[in-house]
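This document starts with one chain, in the form predicted alone, laid out as structure tokens.
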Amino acid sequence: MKKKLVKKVLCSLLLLLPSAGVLAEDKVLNVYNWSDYIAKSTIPGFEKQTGVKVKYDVYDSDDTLQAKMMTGRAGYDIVVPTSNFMAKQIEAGIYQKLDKSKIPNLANLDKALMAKIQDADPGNAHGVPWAYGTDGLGYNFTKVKAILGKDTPLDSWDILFDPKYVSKLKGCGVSVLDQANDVFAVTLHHLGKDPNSKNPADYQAAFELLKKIRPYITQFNSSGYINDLANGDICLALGWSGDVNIAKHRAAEAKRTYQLGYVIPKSGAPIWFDVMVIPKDAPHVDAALKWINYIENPEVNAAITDEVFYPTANAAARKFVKPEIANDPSIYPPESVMKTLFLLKPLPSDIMRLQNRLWTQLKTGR
């Protein structure tokens, strides 16, 4: 009878226990976000205030990305893609919605830029900015200067896709961003067409444009050129501000006697939207928004601004950053500026197909 009893107790006190997997918080995080993009400090000081361990990997194209995205069970918490990758994804349901109650620093958000990727993301239910930034040129200003001559202007994508002055820097080295989708946009926007087209033609006339240059084209790449720029091995490059701006700060740290910059030409340029997502199947979506929300600290976003030189989309952060940094047009470009910016918009399947079909062509001359 006495071992009845006790056993009854025993059963009533294990049911009124929370299971283990709700008394265990998660430990663990798994982000993989692109290269170069976050500060020393970022990561250990979300595991000091949480206690959670970060694993950390990195991708240098929204390829890349969807690619282990679309496999399934990828096994991250947090995903960065950029806005218009993100649309399509979203639609394909590999995103799970934001529970923004465990995101109170969502607050510190610029509500103007939020609208500006409601199409990619209706509502913002999915995502939350990692960080924004352009496509334009970089340059080593010395050697090109010294090729092309001091009154050649450089505010044109003329330079690069003109070959009577990117045939002049062959020599000097030539970098194309390997990410079909930001090329296309830029060489359909220099041609007078809608850069976010959706006609098939338009594609085959951006094609023949890109094949006239191919020739002069030294490497397709989306993060080794950044160590490029800064060591004087290539003097023109189709790339992403922040990294051209990591390169420059690169290269003054190793006090070279060349000059760096990045240029947006005066017609125009793309610009873009990293967003912050929790993949349906993540393990860890508790310490997925506590990971948002620490981002989203103005005092963190800011520190990540200093060291890899991309704006984000939180208000709050500015006055943190940098001055130096925070009135630099190259990387916070001016009204003036963002007027002839144009968003990169989600395309349909068969565009994208089409993209990544003359790409692999275009890079392999096949």
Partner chain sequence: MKSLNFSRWFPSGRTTVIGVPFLFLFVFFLLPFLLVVGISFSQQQLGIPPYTPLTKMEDDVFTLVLNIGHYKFMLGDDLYFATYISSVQMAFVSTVLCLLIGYPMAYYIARASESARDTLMMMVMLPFWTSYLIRVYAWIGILKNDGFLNQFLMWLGVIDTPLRLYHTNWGVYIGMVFSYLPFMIMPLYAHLVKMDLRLLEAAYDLGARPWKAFVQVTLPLSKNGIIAGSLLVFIPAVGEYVIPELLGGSDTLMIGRVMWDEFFNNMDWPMAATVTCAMVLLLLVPMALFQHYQAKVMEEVK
The other form holds:
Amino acid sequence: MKKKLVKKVLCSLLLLLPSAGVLAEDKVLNVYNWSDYIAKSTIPGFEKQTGVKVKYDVYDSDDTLQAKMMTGRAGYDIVVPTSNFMAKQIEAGIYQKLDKSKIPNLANLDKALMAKIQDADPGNAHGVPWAYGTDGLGYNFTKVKAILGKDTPLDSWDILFDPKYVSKLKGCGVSVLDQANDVFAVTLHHLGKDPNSKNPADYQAAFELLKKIRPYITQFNSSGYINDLANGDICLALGWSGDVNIAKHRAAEAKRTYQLGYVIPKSGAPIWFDVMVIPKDAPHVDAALKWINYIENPEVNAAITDEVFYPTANAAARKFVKPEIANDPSIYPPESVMKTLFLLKPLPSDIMRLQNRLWTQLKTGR
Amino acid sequence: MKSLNFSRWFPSGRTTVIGVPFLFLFVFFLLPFLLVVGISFSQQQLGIPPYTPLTKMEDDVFTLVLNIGHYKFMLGDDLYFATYISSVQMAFVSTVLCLLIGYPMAYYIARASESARDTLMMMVMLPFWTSYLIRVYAWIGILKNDGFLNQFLMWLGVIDTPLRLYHTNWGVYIGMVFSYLPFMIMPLYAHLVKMDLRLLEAAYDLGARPWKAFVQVTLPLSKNGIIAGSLLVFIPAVGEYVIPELLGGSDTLMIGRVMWDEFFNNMDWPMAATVTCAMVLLLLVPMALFQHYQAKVMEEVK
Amino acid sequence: MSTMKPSKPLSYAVLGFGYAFLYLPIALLIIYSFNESKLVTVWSGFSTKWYWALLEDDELINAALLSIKIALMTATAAVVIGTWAGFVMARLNRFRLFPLFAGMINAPLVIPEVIQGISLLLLFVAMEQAFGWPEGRGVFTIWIGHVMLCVSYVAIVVQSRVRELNRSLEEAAMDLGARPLKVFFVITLPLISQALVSGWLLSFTLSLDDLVLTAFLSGPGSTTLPMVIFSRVRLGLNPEMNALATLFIIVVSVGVVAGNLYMRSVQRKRDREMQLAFNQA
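Now the other one: the form predicted together with the partner chain, given that the block above is the form predicted alone.
Next comes the full complex, and the chain you just saw is listed first.
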């Protein structure tokens, strides 16, 4: 009993120590975000406005982020997990609730979109979306049409999942995201099953289908495919909306003669949100809140969309976005398409394990 | 007298002198290993840290829970087994290729004139000093489908369609040989250069053909160099991560990559620890060989 | 005697092939750093614009500065500890745990870095759980990891040099009443200084180049140059990387060649003096 008391006193004393430092104004902010996901002007603008210096690191998969966070004391103030990963991490108790009174710009956010991530984050208590996007097919239209003929409908998952089509595309290169989650969800959806299924048998079925098209997949890749698509090394990619649009932009810049483009298949596709959250052990909470508020400034927000081709949940920002982007249905899905999209949800850990396992098996072709 | 003098002043200082580096190595080299062994017996959990503690103290009852599930899983799983086999196989092929290229080079460098030798050895070592990543990167541009090698071969008319080398096992072999070649040449050269040439002369005088003289005299004399070089290439190559990741395909099975993925992607630390333990076990024999060889070299210097 | 000489054409062919294999990729890398096009494999004209782009790349410059800082810290610490350990290996190798000690020195030379990275990270995490230190990961943990990587190399270089030493100088000093520590700093250390310099340089390059250990041990704001290069290389070829690589190669080559020439001249001078001393005696 006595020991416990001593321990308690010691602990509270220890707790006092760092808090003395926190009282002073935060001068640094550690941000950990996806690669190729920010405008050039974003950080300088924030530094100028607040006097806080930003240390910006990047990752290219949710798994990397999760591993860093779970190691403990990663030291970041802002991280940007995808909503389905965020849900599990919130459950694990590693993020703190936001002090919304310090983020007046939250008023700019689209209510309908915010409601969509309530599943992952009840009451939107922990996170504010950075951007959202869809999974779909990225094409080198010129090459694909030359091979498959003009009349083959390209707005269908069949192009990827039907060996009849995909086998012909092997020669010009087929890339699939290296994300077990995304690919299994799409496959399950294509099979007419629940994309967030919790039934192991469904995953086996999806695996069987994927195995059939495995010989025609030339690479599994979640970041390099942008350049490969732009350079004509691949002609079909299961990829993310903004990335494919970046590739299209780069190809145009390099004066390539072929046409690239992004298509959301008619039957529907996954939609996801990358959400800014503050870890519990963040050293600079105040600066982090300032950052979120700054990002939700409509003009700052629009500048990001202009550069990375991902829309944000900031409704007020849309009118500042370049019109050719704001009116592009492959970037901002119109209401009719929005209805067909489905959100990826967190899965129990045994399903995750099974997924990862099958994924490794698939990739190594065993 | 002298040695007595030494031992008189050392005993007090001696322990400290030995103890400090010993402790350093123990804490940062051996202790981490023991931890890895420990964690391989724990369980994955979603939290910080992502594994469960092995021991519990509850109401004065000390419990130790060892979970051997990961070992069972690994042994019963053909994927891990295949990965180990494939890593060893790839490392072995790389080692043999290194030897095939490295031995003639080391041989001719050792036989070059004395002034040329230093320059030639420096030229072998120079790439080793430049960044490893950059050297691997250089090969991407060469091996790609529209890379230099394919452009060159197509220009020569040797091939019509580009060879697929980038993102295949061939890419990994080329990258490994390129990166590890200096490690093979160094010990080989060291042995070949100090070889007593009179032995060869004697063989020739006795009428041996050059080829036979090489097999019966030179090769046995450079045996230790071959062993050292091969181990210096083989052991790190088994656990290589960067080369298969950058040059290999998604079907290139290497244990270093699996460990990296278990750790960073699947967040399964206990499983990663288990794979690590198994890998250390696998490498124990070659490492013991290496240690034995190192000890021998030290004896020689004495 | 003439039969002894290896055949000239064969020797040229073998060495020519070997060096072409080692240097052609580097040569191509350098040539294409002056390519105008963003596409690395297609030549479209001479340009130095990628070098100017490097100057404006803050991420790269910051990472490079951090890498150099860590490499300096690592090399210095590794030389101190490595020399100490190497000296123990050479002179004080008659204690019971010596085989273990020698094993701990030799093993890191060959052990795959992924293993070392995982085990060190687990150590730091466990230490943090137990005593709350080190707080998170960053420059400090990377530093320790790199020192572990380099200590073995330094120790082995130093121990072989110490073994070659003629002990008479040290013994003479001891006979004159100098304390052992003083003997070490005044006599032994200068005698092995060459080994220390090469150990320092080797540690510096090893640390500057390390990716795997760093990836396991880094924290916020401690992104080193290899980490930046790796993440960009995964995205594909990039002429800016070629420019960076070229600069890197030039600096290192000049350094290594100059260092080698210097060492050789020192060696020659020493040989000459020895010869002179012998002749006089």
